[in-house]
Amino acid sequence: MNRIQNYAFANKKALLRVDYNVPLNEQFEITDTTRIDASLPTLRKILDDGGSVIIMSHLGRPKGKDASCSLKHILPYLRKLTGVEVLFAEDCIGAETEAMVARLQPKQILLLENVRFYKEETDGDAAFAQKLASYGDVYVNDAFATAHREHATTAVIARFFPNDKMFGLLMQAEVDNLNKVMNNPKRPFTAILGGSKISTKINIINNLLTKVDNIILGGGMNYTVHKAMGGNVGKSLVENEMLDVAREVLETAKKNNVKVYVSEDTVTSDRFGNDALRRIYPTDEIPDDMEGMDIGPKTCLNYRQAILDSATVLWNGPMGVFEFDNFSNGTFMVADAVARATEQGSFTLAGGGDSVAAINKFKLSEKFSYISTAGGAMLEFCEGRSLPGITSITDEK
């Protein structure tokens, strides 16, 4: 497999798939540029080599050609970020776009209009992919956040570049770091899994039970597990249909010698709100009129020690309703413990929208070994699934 660091792009047109699906305000201004910023090293490598770049991306979930989802909204910032000439094609296919591609000079960028303006993109249409493939000499996929989708520009297009396809620098880093955690971890290896529902995390839990030494549970999943063990969790979020599954998880963990940490105590409230009445109870003795909102102080200390004793830490999902300051302490304590573990030499990886939002809220993003830019793709990778955006590059055919 080609690695981008070793590839010479001089006088070549690189067809680059990125993820510029960024949030816009009502004035169509970008409110978070992280995903665009993350593509800069790959853009710089191609341009500095003397190549030109044809950028493909989606934005939003348009139904047909929707002006509010146009990538022209990205254009001013992309020009500012790169400092080079960025041209814009009003369509991603067609005679006019082909002419712009033909005129493209080395060290220029051509941004194509939203590829999801065509349903052929999400359908994984081969003819659509082939049209786009005809624009470039080499295909570079730097969109890890869409790697779990078998769309035309994220996977299918790679088959038209049997010898000239590779990951961009961001995607390479994502794959390398996730492989390091999932396939070659230093031990003890601890996975921290939060979030509201065990049903959304059961696949990753089952896969991790064959790989980790410890699993730390936070968020709503705790209450389902405690109820499965016979505890009273009040009006906390519980998936009653998952009680047998929760018991199976605990049984499998025991067989595999994996220690499962669940909350010893819980910060509860009488209603869902930041200014609600707060009381701390043992997690299996929550009164019927109270609901769990965050892990309690004893749990924080237990989780913190387990994290500090770990050589590898994977974190996905908050410990409670961290969006409310009065119920954010558990998530902060875990984030801080992971940051401290990093300082001690542990390899730490976090990912998922809520986890990253929490890390950014607590201003700890510089204190993790690696933070994944993806949510769904990272989860599926950690579930052990094959991701089309990865296999389309790595599989030798």
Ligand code: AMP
Contents of the next structure:
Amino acid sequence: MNRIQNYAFANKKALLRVDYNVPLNEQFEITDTTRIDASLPTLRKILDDGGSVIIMSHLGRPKGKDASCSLKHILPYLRKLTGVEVLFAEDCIGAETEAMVARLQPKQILLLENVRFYKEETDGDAAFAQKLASYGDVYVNDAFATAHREHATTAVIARFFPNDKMFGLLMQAEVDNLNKVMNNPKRPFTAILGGSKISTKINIINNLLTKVDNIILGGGMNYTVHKAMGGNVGKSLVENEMLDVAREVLETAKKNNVKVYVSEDTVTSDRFGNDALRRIYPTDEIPDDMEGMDIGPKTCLNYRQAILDSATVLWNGPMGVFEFDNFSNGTFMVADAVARATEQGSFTLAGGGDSVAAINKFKLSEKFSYISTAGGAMLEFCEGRSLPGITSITDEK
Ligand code: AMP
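Could I have the structure of this protein in the form predicted in complex with adenosine monophosphate, to go alongside the form predicted alone above?
Full assembly next; the chain just shown is listed first.
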């Protein structure tokens, strides 16, 4: 398999799939440039080699040609970031675009309009993929956040480049780091899972039960597990239809020798709001009129120790309603413990929109071994599923 570091791009046209699905405000200004910034090392490598880049991306979920989802909005920032000439093709395919591709010079970038303006993109249409493939000499996929989709430009297109396809530097780092955690972890290996609902995390929990030594649970899903064990969790978030599943998780964990940590105590409130009344209770004795909002202080200490004792840590999902400052302590304590574990030499990886938002809020992002930029794709990877964006490059099934 090609590694981008070893590939010479001089005088080649590289067809690069990125994920520039960035948030825009009402004036169509970018409010968070992280995803564009993350593509810079790959752009630099190709341009510095003396190649040119044809960028393909989606933005939003347009139905047809929707000007509010135009990639034109990111053009000024891309020019500023790269400092090279960036041309824009108002349609991702067609005669005019072909002419622009033909005229493209080394060290120039051609940004194509949103590929999702064509439904052939999400349909994974082979003819559409082939048309785009004809524009480049080499295909580079740097869009890890869409790697779980079998779309025309994220997976199907790779088949037209049997010998000249590779991951971009961002995607390669994602795949390498996730592989390290999921397939070759140093032990003890601890997974920390939080967030609102157990139903959205059950596949990852089941896969992790075959791989980890410890699972630490926080967030809303914690209460479903406590209720399944017979506890009173008041009006905390509970998925009653998942109680049997939660019991099965505990049984499998026991069989597999995986220790499951659930919260011993909980910070509760009388309503869902930052300035609500706060009281701490044992998690299985929450009064009927109170709801669990965050893990409690004893739990924080317990979780901290388990994290510090781990050689590998995977974290997805907040420990409580961290968006409210009064209920963000548990998430902060866990983030801080993971940061300490990193300092002590453990390999630590976090991912998922809310965990990353929390880590950024606490200004701890530099203190993790790796932070994944992707939510859905990372979860599916950790569920043990094969991702079309990866297998189309590696030729594995
Ligand atoms: P997820 O998208 O499943 O990872 O869930 C993230 C969301 O879970 C965040 O918006 C948190 O506010 C929310 N959350 C965490 N703990 C709780 C809780 N105890 N009750 C309700 N929501 C929670």
